[in-house]
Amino acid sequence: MISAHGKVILFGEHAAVYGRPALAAGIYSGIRVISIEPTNGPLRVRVRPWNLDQTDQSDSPVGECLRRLSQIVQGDQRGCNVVLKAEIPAAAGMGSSAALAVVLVRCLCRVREFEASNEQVRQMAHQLEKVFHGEPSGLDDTVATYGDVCLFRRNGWDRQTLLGLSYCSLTPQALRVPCRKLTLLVGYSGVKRSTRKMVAKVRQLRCENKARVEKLFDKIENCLSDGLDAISTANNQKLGESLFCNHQVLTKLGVSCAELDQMVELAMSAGASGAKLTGAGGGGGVIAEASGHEEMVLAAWRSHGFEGQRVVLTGNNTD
């Protein structure tokens, strides 16, 4: 079955754009293929339940994505009709565009009988991501392609040992993090947001006061280091505290919103050890570590009109 992972960013949003590390994880339920029909006509994609139905003739980012897809996938010039099922919402910070890009690349490669490695798929998907996000870091398409929990730095790594632990490479930019099965809660604010706009907002803030923003990035990196240690030692309480610390810094960067802050507060009042926005911010979703209190947190979100669910992250079990 052709599929791609959703994703959550645990630590490092926005700082990753400027060469700082980020820690992200794949979600098993991302996007999967329901059907592929090769054709001699245009590329067409339908995604349930996003109510998306577009072709390479559409005047939209998805239409431009399909046109670029046809150019970069080698082989004959056959098109296809693709029907997909999304288990993650669109525009919620869950890597929906990257998962869509990866699945589309894999589908057209199959139709055109082009055997692409995972890294070739990722590179092609990265080109499609540029349609949606301008200059993406590469984090989302890496996680969508490979899954796993990974440390990412867009300029690569000069060593593979951090906190006394060794990591294997997924790509020059991404290191696979071994960890036990990790279950978090993901809540959806229902507020649509634009990654491109939020990245531009932070860029403008950094232009106005680089020293202040770099200090905030330092704090984010410290949160990541603490969170990585928490994951490696299965310390859920410390992980939650690190998540909340990262959220506080993102709030100072101006990328949170009232709904996201409310969801974080609701989660922690209901027993979560910590929570934070995930993704670009300005809307989208939050993640929470709430071991033993999952149902109470989900109920608190629902009582205020927010949806949520458990997600199992695609880490490598080290037991």
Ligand code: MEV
Contents of the next structure:
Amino acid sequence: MISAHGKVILFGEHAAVYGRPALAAGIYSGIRVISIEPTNGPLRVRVRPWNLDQTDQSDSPVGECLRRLSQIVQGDQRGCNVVLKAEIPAAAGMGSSAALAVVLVRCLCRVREFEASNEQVRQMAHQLEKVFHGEPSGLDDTVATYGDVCLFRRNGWDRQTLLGLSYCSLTPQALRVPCRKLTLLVGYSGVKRSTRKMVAKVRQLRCENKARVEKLFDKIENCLSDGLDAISTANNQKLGESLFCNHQVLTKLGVSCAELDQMVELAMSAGASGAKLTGAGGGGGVIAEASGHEEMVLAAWRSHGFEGQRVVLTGNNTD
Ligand code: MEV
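Let's compare: the form predicted on its own is above, so bring in the form predicted together with (R)-mevalonate.
Below is the entire complex, every chain and molecule, led by the chain shown above.
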């Protein structure tokens, strides 16, 4: 079945845009194909339950994305009519646009009988992500393509051993991090935001005060390092603390909002070892490490009007 993963960013969003490392994980839910019908006409995509219905004639980012898609996928010039089912919400920090890009590339490759490797799919999806977000780091399209728990750096890695652990390369930019089965909670603020705008906000802040922003990125890198150690030693408490530490830095970067801060606080008061916003921020979602307290955290969010769910990371290792 043609599909793509949703994702959660555990550490390093925004810093990733400036060549800092980020740790993100694919989740089993994402976007999958319900039907593909090859056509000689335009490209059309419908996504349930987002109520999205666009063609390559549409005057919208998705319309522009479909036009770009038709140019970059090799093979004959056939179009297609695809119906997709999204298992993740749109614009909630779960990698919806990257998952859409990856699924669309895979669909058109199938229709045009072009056998693309995962890496070719990722590169094409990255071109589509540029339509949505300007100059994305590539983190989201990597995880949407491969799943897995990925340690990502946009300029690549010169060494594959960190914290005494060896990682294998998934792509020149991404290392696969072995990970036991890890379940986190995701909560949705219901506040829509634009990744492009949030990235521009950080860019503006960095133009105004580069030294301060680079220091904040250093702190994020420390949180990532602690988090990686926590994952490798299966230390949930430490993982949660590292997540919260990263959240506090993101707040200082100006990419949180009242709802996200409230959700982080609610999660921790209900027993989570830590929580943070995930993705570009300014709205969207939070993740929480809450082993043993999941129901209490979900109930605390629900009682304040925030939906949430468990997500299982696609890390493919051990227990
Ligand atoms: C968005 O999911 C992640 C950001 O770091 C942007 C990017 O990496 O392109 C905010």
